[in-house]
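Take a look at this single chain, the form predicted on its own, given in C-alpha cells.
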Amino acid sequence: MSTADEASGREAAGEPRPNPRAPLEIEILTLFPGMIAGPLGESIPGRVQTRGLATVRIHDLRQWGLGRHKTVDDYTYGGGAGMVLRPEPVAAALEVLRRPDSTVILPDPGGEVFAQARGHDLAERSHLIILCPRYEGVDERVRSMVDLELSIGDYVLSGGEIPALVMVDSILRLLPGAIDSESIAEESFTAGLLEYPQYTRPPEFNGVTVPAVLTSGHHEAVRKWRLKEALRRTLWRRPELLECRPLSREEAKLLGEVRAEAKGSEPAADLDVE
C-alpha cells in the first residue's frame, strides 16, 4: 500500500492525520460550558480536533471565583441594572492559563470586527484564549488583561458563548489540513469579494436551469463566470466591499459588463485598476 493509500485509510478510520504544525491550543473560559462543548464537537470543529489539528479546552470561570459560593460577579458602582464580571476571577484564571506565546481575545461590541482576514491571523498563531463576558460585561480593568477585542455585529447577545463560537469554528477550518485548500481559496471574503452562485443536481428544478457555462466543461469560462458573478453579487448585496479594494483589469471590465447590463447600456470606462 502507498503513503498516500496509508493516508487515506487513516483519515477514513477518523485516526488523525501527520501535521506538519504544532496543533493550535484554545482555551475558553466562559461561566457556561455547556454552551461550548457541543458545538464543537461536531462537523468540521469536531474533525479538526480528532485529527490533532487543534486542542480546544473550555474552562468553567466559576473555579477561580472568590469565597465559599465562587462569586464571579458583582453589581456596578454608581447604581444601574445588571452585574459585571470582578476582574479578581479573570485575573486568576489567566496567571494560570496564559503563556508567553498566548493571545487573549475578549468578545465586545466595542472592539474590532471580526472578519476573515483576523481568522487567517489568528489560525497562525499557537495559543488562543477566549474570555466569554456575561450580564452586563466586565469590569473595565479586565481590559488590560486582553490583547484582542473582537466584535461579531452589532447587536446585542446575552454573553460571548456565541461570539467565541463563530470565531473558533472560522478558525478552526482555516488550519491546514482541515478541509480542502481549494475552498478556502474561493470562499466568500478570501479575495474581498462575496462568493460565486452554486448549482448541483438536478439540472433544472421549478423551471430554474443550471446556467450552461457550467456544464460547459469550458474551464477558462467557468472561472470568468464565477468571477463576474462574484462582482456582480457583492455589488448589490455589500457594495462597501468593493469601495477600498484595488481591481485588476479583467476585474473592472466585468464589474463594468455588470453595472451596464443592470442599466442597459454600453460598460463604464472610467472604473480604477491596479
Second form
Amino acid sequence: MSTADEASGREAAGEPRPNPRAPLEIEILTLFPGMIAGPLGESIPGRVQTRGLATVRIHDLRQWGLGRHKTVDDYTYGGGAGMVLRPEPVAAALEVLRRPDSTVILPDPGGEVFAQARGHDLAERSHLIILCPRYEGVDERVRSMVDLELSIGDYVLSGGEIPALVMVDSILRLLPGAIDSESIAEESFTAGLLEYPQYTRPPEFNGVTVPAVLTSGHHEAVRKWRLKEALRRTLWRRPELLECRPLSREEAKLLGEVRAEAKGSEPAADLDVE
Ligand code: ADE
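The form predicted in complex with ligand ADE is what I want next, because the block you gave corresponds to the form predicted on its own; please supply it.
Full complex below, order starting with the chain above.
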C-alpha cells in the first residue's frame, strides 16, 4: 500500500490524518518540573503528544547548577530583596539543547504580549526552548541568550512555568490535526473578534430562551447572526480589537447595524474614574 493509500485508509477508519510535517519539539527548562508535566499530559495537549504531532521534553535546570549544591541563583549586586537566576546554568543548558533551528523563549512580564498571531507563528517553527525563570528574575546577561521575551499579561506571577504552560497549550492546539478542522474554520471566520454567544439544551432556562435563529436550521442565517453577535460583543467589551482589524464589506455593514441598535444604550465613557 502506498503512503497516500495508507493515509486515506486511516482516514476512512476514522483515524486522524498524520501530520505532514515533522512534529514540533518543545524543551521546557524549569526548576519545578512537577508544575509542568500534569497540565500538558491532559486533554488536547496530551492528545497532541500521543498522536505524535508534538514532543514536549521537560528539563530540570538544576542539573546544570554550579558546584556540589547545584546552585542556580544568587543575590543581586547592589543589594535588594530576592535571588536572581545566574547566567552560567542557563548557558550550559542551552549549550546542550540549542540547535540551529531553535527559538529560545524567556517568559517575562516585560516582554512582548503573547497573542494569537505569535501563537500561530510559533506553531510553525520546529524547535522551541522555553526557559522558566524563578526567584526575582534573571541576570541581565541571560537576555542576550534568548530570541524572544514573552509576557502573558500585565501581572506578575511567581515564575515562568505558568506562562510557559499558557503558551504551549495555545501553540499545541494550533498544530494541524490537533483539533477538528470545523473548529478551526469557525475560529478563523471570527478571527480577531470575541466569541459569539453559544447555547445548548435546554431551550429555555430561568426564563431565558435560545435565540430562535439558532434552532431555525437556516445555516446562512446562523452564520450571519454569529458574525454580528461576535462584532457586537467585541464592540462592547474590547473595542480596541476592532481598530486594528480590517473589516469585510459584510462585517462593516453588520457593525453599522450593531451601532445603530446600540444608539442611546452605550456604556458611559467615564465609568472607571478614580
Ligand atoms: N513571569 C512572571 N510574570 C509573568 C508574566 N505575566 N508573563 C510572563 N512571564 C512572567
